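One chain follows as structure tokens, the form predicted on its own.
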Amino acid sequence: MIRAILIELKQKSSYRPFATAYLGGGSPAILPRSLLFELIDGISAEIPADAEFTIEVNPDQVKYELLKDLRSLGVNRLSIGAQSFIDDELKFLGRCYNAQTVEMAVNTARKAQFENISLDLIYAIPQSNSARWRENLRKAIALSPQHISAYSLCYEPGTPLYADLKKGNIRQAEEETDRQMYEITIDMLARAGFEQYEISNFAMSGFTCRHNLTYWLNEPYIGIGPAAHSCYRRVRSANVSDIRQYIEKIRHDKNACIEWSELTDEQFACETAVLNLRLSDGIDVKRFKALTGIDVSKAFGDVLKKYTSLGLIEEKQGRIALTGAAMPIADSILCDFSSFYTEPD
């Protein structure tokens, strides 16, 4: 597999230049050393030397002999699978590992030279509640990430956690107890001095996820491996998802896409529209003007004064973005500007 999504990023080279790189899909390091610095050899020499190039990584696999390696390579931002501080809530996730080693795992990153990491958190997990969200941020906090990412537990169909909610063996939070907790987390990491620049990820400054920024700007991206997807020039694309038909697709067709399909301006105006609300900047007219054709004070225009009446999107300085009193319901609002659009006169 590795070999083969060596060729396909070779055969993709064609797309650069590449501002960043990130190495993720749950656990690659987990890979035997000499796969997984074959792969990082293989990515760095397609990105600049300054780029931001991220590994995800689970805390039990935090080594220091690992991430020095790592680090010497190129990588220059670890993004660690925290998603708690609290025993019973990582044995309610199926993690294998304790808070204790969690904390390790950043101490051990700091150790072998790592300047940029990121804690992934999960707030609204079955019996928890305020006070214990509190104890997970402050104990996040209190080790100096550049970078907090926080989720509530979603509950993805074909995982053993949606069938135990549809069997009745847990309950899903509250939807007050899920928007507190929300609430606490943009108080407690401002206060902490992380800026949220996303609905649920937050930076020290300079250190917001530069690739992380170009999936909600809007921009071009590449994805290599298997059920990868890609956006370039308007098209999107899928890989298949199944390794073995991936390694046979790259060895004899050479292409491992699957599914593919042209945007219309209609759509790459709500996708945009959708995405840059995500932001805190929210929308830059004239760059969407710009990137779009489209004008989107005229595209979305009833379902903007919807949402500046009820004081939920605000316009100033040439954007348009969430309130704060938005936050906790921006799903809601987003589902608008994805189904609402005018064409422009």
Contents of the next structure:
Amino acid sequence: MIRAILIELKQKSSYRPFATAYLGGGSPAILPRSLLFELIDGISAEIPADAEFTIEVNPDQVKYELLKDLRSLGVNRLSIGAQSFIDDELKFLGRCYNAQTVEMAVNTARKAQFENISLDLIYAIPQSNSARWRENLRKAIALSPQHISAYSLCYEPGTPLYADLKKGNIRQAEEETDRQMYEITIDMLARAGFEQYEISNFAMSGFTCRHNLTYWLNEPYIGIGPAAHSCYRRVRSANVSDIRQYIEKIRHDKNACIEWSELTDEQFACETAVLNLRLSDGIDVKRFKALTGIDVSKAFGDVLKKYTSLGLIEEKQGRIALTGAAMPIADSILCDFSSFYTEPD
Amino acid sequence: MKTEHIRNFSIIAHIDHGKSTLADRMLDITHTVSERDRKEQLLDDMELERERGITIKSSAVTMRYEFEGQEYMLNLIDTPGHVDFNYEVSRALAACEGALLVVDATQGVEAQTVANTYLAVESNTELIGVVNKVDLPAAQPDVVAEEIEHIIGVRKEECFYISAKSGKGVEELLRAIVLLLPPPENLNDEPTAALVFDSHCDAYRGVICYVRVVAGSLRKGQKIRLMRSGRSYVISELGKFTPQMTPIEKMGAGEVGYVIANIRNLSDVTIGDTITDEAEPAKKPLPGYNPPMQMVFSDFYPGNNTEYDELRSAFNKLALNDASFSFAPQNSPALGFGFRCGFLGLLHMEIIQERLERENQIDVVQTAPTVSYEVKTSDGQIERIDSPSEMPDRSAIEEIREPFVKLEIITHADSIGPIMKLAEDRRCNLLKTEYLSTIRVMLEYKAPLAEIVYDFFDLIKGASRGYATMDYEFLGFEPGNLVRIDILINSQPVDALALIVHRSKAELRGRKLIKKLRQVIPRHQFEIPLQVAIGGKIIARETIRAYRKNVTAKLYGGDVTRKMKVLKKQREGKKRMKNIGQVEVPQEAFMSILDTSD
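Having gone through the form predicted on its own, I am curious about the other one (the form predicted in complex with the partner chain); can you provide its structure?
Below is the whole assembly, all chains and molecules, this chain first.
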């Protein structure tokens, strides 16, 4: 499979130069060393030397030797799926490590010369409360990562978690609790020097995730591997997710894409608006026009007026952004950006 | 044909008591309809009528019947069976000398039958009592005949026991029609006077008038005048319903049939008008009818997929064949442009609503029905108010009068308790209790129409295991201690939610209403106060909580397409709502006025 991925990488790098790389999909570190290194080597060859290159790891996969090798192969950013510093929460999330493992992982990473470390945290877990969440944040801050992603627990249909919720085995956190924890997050991380740059993402100055910003700015990106998604020249596409079929397709056609759709001007503009508005900086009006060809104030005039008057959207210095009051309830607002209200000229 | 050989009659019966089956059997026996042309229940024309098993518009059919070597002409004028269509019943009865009162032997006399029978008695129509379905195992013909005797005074020994389905006793009944019902008066030598008792509009032939010639005669090519409207026409065709339209040359006094005279619009003919001869007119028109009283009003606004103009042309089409239905443009600050529609009653409204959707594929937003009120202003003027939002300022009102009706309920003796309780809760005054038999009772009330018009019938049905029937008759307007309740959504009064209620119930109704609204209006980004105001004073409040957390935590490249779909769906739900200020209000909210349950 790695062979196939490298073929696809080679093939797609001809589209345009890559600016960042992100090796994700859960836990790439479970790959045998030699294959992992071959893959990383292949990626490094396609990106500039100083480009942001992130790899996702689980805390229990962190070994000093491994990290050192990754670092020397060009990986310069580490995204650690910590989730929590509280043992029973980790157990609830199905993680096979404890709070100590997380702390050790971060320290090991730093020893291996990683200077850009991100931690993923999850709040609004059923047994959590404000005090426990504060404790989690304190422990995370104490480890001085450069970046923190804090997600409210979501119950995706098709997952065991979702099934448990539907069966009544677990109870979702109250909306008010979820809200409180979100406010605690913003408040505590701000005090610790983190800047919120997206709904769930916080970074020390200069350490925003450039790769993920690509998504929110709705710039082109190329996904490589089974089930990977791409968006290039306003075409959204997805690779086949079955690994065997993926390898087969790459071997025959050098392409594993099985579904794609070309976005209409309206779709593209709406996506851009929705994604941009997740950012604290919001929509850059000029950039929006240049990217989509559409005047944001014309396409969404009524909606903007409505939410500005409600104090949920702010327009200043050529930018349109959600206010602090709007962030926790963003979907109730963004849904009004999912299609045009009136046809723009 | 000589008038003495003509019999004009109608059939009065409750829904499902077998009126149409009896009519069909008569058509069979008189060979009016050949077996091949027969559809079940010929008289019910419209699809909707067949489905609901009721007759909405009256129609007329002419049969030939031979008795003792003499041919008779029997004209059956059909009547609608429902309370809302009393007016049409009285129209039909005015064209007859007699009526058959048909009662189901398994059900007994029902309230609507009583009301229609009284109409017949008032118009001096000769009655024949008929007990139908006597061959059913559950039939109690003697008990039912006793009820007929008790209520209507037709002697039990004189009732006819028949089975319209099998035809048993129908031949005897036809003979009785000839023998017992009086023929029309012979006024052939008088100037022409024909009563228009109904009409309908045909796309190709224009208006078709249903007429009963009272005096003189009508013939093809005759120059006629409609006495009330003053308009003149020439008869291009006249004929009989056999039951299909069969042209004839001449129609004499006492006969029933149709007239076509190049009349374009239904509105050019007033039901109850008199047709006379242009050259030799009658001295005065026939008595005619009181116009139908519209008692129930509701606003219709174009729904999501319908344009205002589409709705207007659909209403135009419906009004063409229903003189009792009216509509006028209405502009609501909350709901935009639509129409205020007037109906005879709730069933009438439902029928229009269904025809609107079925025949025109129209999608409407409808407000809760309300009754009509009279307001006496301080300067002594009396205004009719069809919508609470039209109510003048409180300071300008001397009194508000509400419509009262005489309400008759027939039920089983063992459900009297719960039904009396329900009636009492609705401000009904018991006038009379009458035992029809040892187990059946008729309750007579004076009732405010507003209290019984929405759900009362359903409630008494529930309280009597489906047994009770009711009917009502308009009495008049009477002053009452009535107030207007205003509902404020996010501090803005919503005209479409205002209602007029008795003061004793105002606070409770208001509270229930905003409780219901709290359930049907979705949450917004801000808190929404729902308030009840009476005379400008807030008496109750509910609050719709604001969204506190509603955001997708993770949104990266692979999730975009799916997320956009989810957002679009969230947005679609809002599209079907009406914007009131900053609040999006679903259609359901406007109907919550009707929900009087606890």
